[in-house]
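First, one chain by itself in structure tokens, the form predicted on its own.
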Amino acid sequence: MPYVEDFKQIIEEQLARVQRIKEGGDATDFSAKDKIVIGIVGGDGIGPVIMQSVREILQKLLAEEIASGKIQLRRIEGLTLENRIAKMETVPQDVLEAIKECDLLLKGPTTTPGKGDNLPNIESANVKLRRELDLFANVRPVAIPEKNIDWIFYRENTEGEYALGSRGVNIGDEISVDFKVTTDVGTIRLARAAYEYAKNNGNKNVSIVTKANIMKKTDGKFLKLCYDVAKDYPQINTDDWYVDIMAANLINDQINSRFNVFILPNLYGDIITDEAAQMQGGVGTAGSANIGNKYAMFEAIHGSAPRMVEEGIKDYANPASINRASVMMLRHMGLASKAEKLERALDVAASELDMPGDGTGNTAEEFTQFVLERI
């Protein structure tokens, strides 16, 4: 039976990745090092378009580190899906090596080809970077100032049912099995990471959401390692909700400005996140940061809009997301200072530019000229 043979290759994998993240090293202290090399990627459709205007605008923003050499901006390219289908590989090695020289990464959206697409089976290149580069964190604020909503999520984002997306077991012609991995070690690093923001900034309230009643094994040890957690923290309020529930507590005005921090498995994750991305005004106004202890990548919600490209109107793409993902670059980094002053100006320009995304309103060009008169 070969598919037995699937299953123990896959459980042996798993095994040797905890092992790994046991040995893995302390979080690195971006704003202490010397330099730092930041990967720009642009990605598919719309992705080269919406890269260029961050590009510009950190070159003016970060211009005196630039100059210095303790900030460089390296071009990486090769992460298209002509070339990873032409060499057969999710993140073709070259590229993937080019990157790994790289301490952070501005990446564009790349493309996964669907089921009905016609394409080669190649996995989610964001997949295979997160594992490639043990982003075990995904992290999406989102802010609505007139319902008094401030949320931040901390999605896993190397486990659940995206670890193991494209190596399901097909069994016979019957059965289809796909799978969903949680460990102790990815869940509690998760947690830790979550309830050290909460604590740092005010104590917020923490919220755990899973399908624990009906997904016993894999969201039930979630739920109970985030509460091991939430032990070391007596001082923040913690709860749990199960997704379903949830999705609805987002949308009532009654009670969603009570929550703060969010904590979710990866597949939930996915879904809740864009559906508060919705309500704050489309995932074009968030970016996403996918926090490691050696590496961390940061890029925009959404995808890479081949509507756009196929009706010639890349050029009117929206880079807000993007540019807001740049802004948690720059924390990340420690420059404060500089993440507050392009944040405003993204403010400004989403209050005054119109970007419908449809090839009227304003073009991306002039999205980033109009914020670099403001930084």
Given for the second form:
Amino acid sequence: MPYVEDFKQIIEEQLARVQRIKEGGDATDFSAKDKIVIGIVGGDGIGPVIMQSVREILQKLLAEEIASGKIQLRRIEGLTLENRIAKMETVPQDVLEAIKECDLLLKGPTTTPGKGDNLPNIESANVKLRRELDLFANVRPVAIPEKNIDWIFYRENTEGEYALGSRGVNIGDEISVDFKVTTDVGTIRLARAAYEYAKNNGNKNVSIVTKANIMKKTDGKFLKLCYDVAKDYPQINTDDWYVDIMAANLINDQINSRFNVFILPNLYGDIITDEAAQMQGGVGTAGSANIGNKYAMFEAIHGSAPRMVEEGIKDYANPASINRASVMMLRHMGLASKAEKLERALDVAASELDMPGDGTGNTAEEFTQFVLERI
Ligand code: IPM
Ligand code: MG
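Next up, can you give the form predicted in complex with 3-isopropylmalic acid (IPM) of this protein, since the form predicted on its own came first?
Whole complex next, starting from this chain.
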């Protein structure tokens, strides 16, 4: 039975990963670093357009730090679909090495070929980078002030359905099996990050989202371990919900403002955060932080929008999401006042500019100029 061998190898790899997590170092203290290198990775589709915006804005915002050599913005080339296909690597080795020489990354969206695209089947670059850099927490804030909604999602980012997403097996033509992996160390470090955030930001409620009634082993473990971590935070209310009813709760205006911090396994986090971002004004409006102990990567929550490129309207791409991600990066580096300055300018841009994404309204360049004038 060849499948038994495959399965054995998968289990051994996962056990080795658990070991690596256990041996991993503590979180980087950016205030103690003499020099911080921020890699700017263009990506596909509208990626170069929105990355140009965030780069210009950071150049102005961090002018002093850049001049003194404390911060370096470094362009990382080659994470494009063409180059990845040419080399037949999810993230080409030289690109990965260049990325690992940075401390932080701002990354444009990368295209993943899907079935029917007539392209080689290469894995998502995003998923590979999250795994390679061990970026275990995907943090996504969503705020809708007029509804009193202030949410932050802590999505597990390296495990669940994504740990072995491209490693499922076909048993002949008749059966297909994919894997979902949940580990103790992987869950506890995510839950701890979410509760620490809740504690440090005065949030009273943490909601755990699973489907533990069906996914009994993986989600069952996730739920139990989150409640174990909750015991260290008695001042915070913890509740738990199944993901289906949580999808409904988010759009239930009777109760949605009661939620604060969410903890979710990977795939549910993927789905629920798109729903939440859409409520805030579209997936183009939310930023996303992928946090690990050594590295952190900040990106737009949306994809590369190949449709906008095909229709010749990529210059109308909205750089709001990647700039929101940049705000999160500034906070992660301890530059809170710069983060606030940028955030305020983005709020004004959101209310005064019109960027529906259909080739009408304001361009990315106009957005950038608008923000540059306000920081
Ligand atoms: C996200 C995206 C990614 C994901 C894709 C691009 C692989 O949807 O960041 O939410 O599924 O995690
Ligand atoms: Mg998603």
